[in-house]
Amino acid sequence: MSPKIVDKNARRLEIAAVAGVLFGKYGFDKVTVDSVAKAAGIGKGTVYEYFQNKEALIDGAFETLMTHMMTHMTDTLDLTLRPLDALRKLTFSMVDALNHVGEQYGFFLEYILMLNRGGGNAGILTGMLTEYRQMVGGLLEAAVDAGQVRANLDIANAAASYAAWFDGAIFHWMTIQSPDLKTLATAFWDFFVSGITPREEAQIA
């Protein structure tokens, strides 16, 4: 019988995803490589085949979470729609993605704190945020060209403000649990559109 072929990239992602869930649920200090191995149904040595140490595992888990979010965004982007319609669809798709993040948001917050203390890999988050802002900025620029958005809009700062809203929204949602993210997103979208569009477009959107 020929040996079973293992998709190493898929296995690495599986291990990182399991680690992310555990880090989010129990915190960095309480999670060990051994506990990740047990949760993943593999041996401890297998984890070390893919991650040199716990720090590398933490970075891998965070990168996997960010990659999942970014893939969801790019898969959702529909350039066949009018620019503002495409941005609206992206907004509520992001809400769905954040709903699925669940307790891993605790992991996200812990990783941000670790970055603030000089640990972790800042490039993972920086890369995603830059790509996200560029995606939103591109839609806003197209909306300006289409006459949906006022011509004097500061696109770079509007895109940055749009992206930053999600961080605050999920923090409030995870902390207070009310209202739900979709309700928050609906209110945000009304605020955002009314601020960037001519009056007649804001009423139509």
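How about the form predicted in complex with the DNA, since we already have the form predicted alone?
Since only the chain itself is given, any partners or molecules it might have are not part of what comes next.
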């Protein structure tokens, strides 16, 4: 009922978003609370009205980033398409989006490192990765049902592999810009499809 609560939350998200951009660009330790405040157009003390400390700020920033990415995914997911086509569309849409949020992605990586070292809220990330795998898994399952994918596919691990490939590709692309992300994705998709679609027989030695 109190309209201020809305304001407070909006302001919170605003600050977190600004912080996320800075963290992505310069890294957690190089970003000062003061620079976040300046970038958000508020006083340094005010940041502490919304976040208990710098750590909380990074958690908030990460949540905001994840929300954006998940929203993008959900929005892009087109259930009128056949499952494998929906996955293809999703894949390339993400590639497109990444060309625009590359810096944020750096922040994403860094956050994972922080978690690994005991800082941050691991739950957020685990949950998000699980959700990501499940979305892909769900599509693959539907594709099995639709006969687009071979029935004996280990869906959970295929989804995990897909996701791993995706993040690894971005990761390498950040290091060497060649080949560009779209080319890499195209080649992968081709090869991914070859691996999962029905076939007469496998002839491995």
